[in-house]
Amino acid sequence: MPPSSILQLEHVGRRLAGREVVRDVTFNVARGEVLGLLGVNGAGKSTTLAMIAGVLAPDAGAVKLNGLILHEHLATARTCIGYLPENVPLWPELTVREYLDACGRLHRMDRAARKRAIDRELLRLDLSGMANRLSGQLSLGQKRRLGLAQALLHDPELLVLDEPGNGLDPVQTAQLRELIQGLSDTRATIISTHVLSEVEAMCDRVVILHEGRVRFDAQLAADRGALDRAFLAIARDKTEIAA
């Protein structure tokens, strides 16, 4: 395990409704790395991600998080990660600032804590302006934005989003480019999304999962095609594991 290493999965499997989801997967993701997981739908990428956050357990193989198995420290693991799910998890009745502060409450940070970390996202993901608005009348891409920032609330270790950049316009998506670039340096983060040109503008490095299993494991090439063909090439199963 390289020592800068925040997350390593070995070997991990699960099956839901009697199939194998995800089979044999292992990497691992460093401090200062953002990871780009791509497949197509039904790859096992959100079961994966769901695996990492500690929200499903494996059947096989280990999750762990600093060494230590996720799923024999959950109270400790969910300190140092940050979830955005790809339908993020609102209460619509409460307003943007209630909910942050239900999931400030939810990690145990105390009232003043809660009340900077709030002021601090908000302002980081624009979203000062709508604070006293109820969370079930924002539009997607602010409820996408709500969610990185409870995501980001407890500034955790490792930072996992599925599909972050649904329903952002392309000035949100580039904001959103950037606020991942600039929080990259102090935590890991894995990133889940269907756009190439995402993982191209945001990522180190790219995962490939292909019918549950890792088909490419690279730092991302000079070459931005590469990674096009790469994509196709596994998508449509003419290749074996490469890299």
Contents of the next structure:
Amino acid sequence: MPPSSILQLEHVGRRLAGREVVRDVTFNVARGEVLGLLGVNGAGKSTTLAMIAGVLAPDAGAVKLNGLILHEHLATARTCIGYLPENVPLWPELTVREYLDACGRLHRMDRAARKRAIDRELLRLDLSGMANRLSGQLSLGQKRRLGLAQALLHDPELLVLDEPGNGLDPVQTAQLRELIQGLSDTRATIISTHVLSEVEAMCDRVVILHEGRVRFDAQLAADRGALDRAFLAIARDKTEIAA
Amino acid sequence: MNVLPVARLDLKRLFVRPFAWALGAIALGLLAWLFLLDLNAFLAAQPKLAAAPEANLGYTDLVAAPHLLTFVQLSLLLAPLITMHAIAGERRAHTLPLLFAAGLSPARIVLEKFLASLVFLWLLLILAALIPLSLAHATSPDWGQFCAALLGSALCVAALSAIGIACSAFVSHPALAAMAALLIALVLGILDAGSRMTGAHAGWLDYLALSTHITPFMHGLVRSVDVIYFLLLIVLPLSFAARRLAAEKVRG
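Write the structure block of the form predicted together with its partner chain for the protein whose form predicted alone appears above.
Following is the full complex, with the preceding chain placed first.
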């Protein structure tokens, strides 16, 4: 295990409805690193993220957080992971502040810690002006920011973001990229997406999943052409299978 | 302390929605009106009651217990409407992964949601019970019978709430969940209608019917068979709901 690694996936596998969705997946994520988890629809990205977030337990292998097996130390792990699912989870009848307060309660934060964290995240995500607005009335970009605020509320070491740019316009996408880059200094970030440009703009490293397996794992700065070649190889595979 | 975070969240969501308030206000308004009608009939029947003291019917038999039974009958509709969003609503709002990621087990989520709906419905039951109790100083209620009727009503409302939670776990849309829960409650309510009309004994159909088990409570009789029936009607739907939610968590 590299010394600065926060998260390690070791030969992780998972079956869903009798189908092997994730097979023998191995990679690490270090503090300060933004890892892009790429893959076509159905490649196993969301299942992998759900295992990293502690929502699903792996059938094989181990997900380790700071060296501890995540599913054996869920209580500790929960305090280290911030998770934004693909669809922003919102209770539309609550105001932004009430929503974050409820999320803080779910993370077992005490009242004073919740208040401090809510004020901090409202400021960081530029939501202070709408703290008393109903969360259901926010625009899609604002909802994404609120989703990110709930993931950051307990100041996690590992941020897991599933398709964070879905449905955002170009301006909102640019703002989100800037935000994620700003957040990555002190924590590890995993972003799942199928948008190549998002990965190129935000990530230091890329892991490509295809049919549940890791098909590519490399630093982006090293060889940007390799990413295109990896995707072309996947496309060729799919064409051959179809033929 | 963050005790029961899901129950607190659900209660907060119930209380900020005008729907729950409106539903509660309509139910209590209707109950108050029906209470006045019952009271009027009770006052009108005083000469007959005085002429037949051996019948031994008083305020609790003729007004207070029937009033609680009316609340139970109203709960056939109230419970599905209050519980329909419990899990189906979370599913539509995509908030279930948030609850799972916070380390809450499916059983705990279901139990806390049941608790939240129960707090709301029992609050309405207490308010409904206060209506006949407002005349307690002027009448001489049979406190034993009244407490038994209140206990029966509380158990029946809890069972209806558990059925609502289970329907909400199995059905994707809250409105469908409410309809399914209402249908189950109505079927349980009318299962013994035939035997009641003909006077014949219908065996297990009678046993399954709600009225078979709520009626003794209304007469002041607390029987273990009735308590067990309601406890089963609470535990079974809740365990089905927890299993359904666990399967959903595993499927991702």
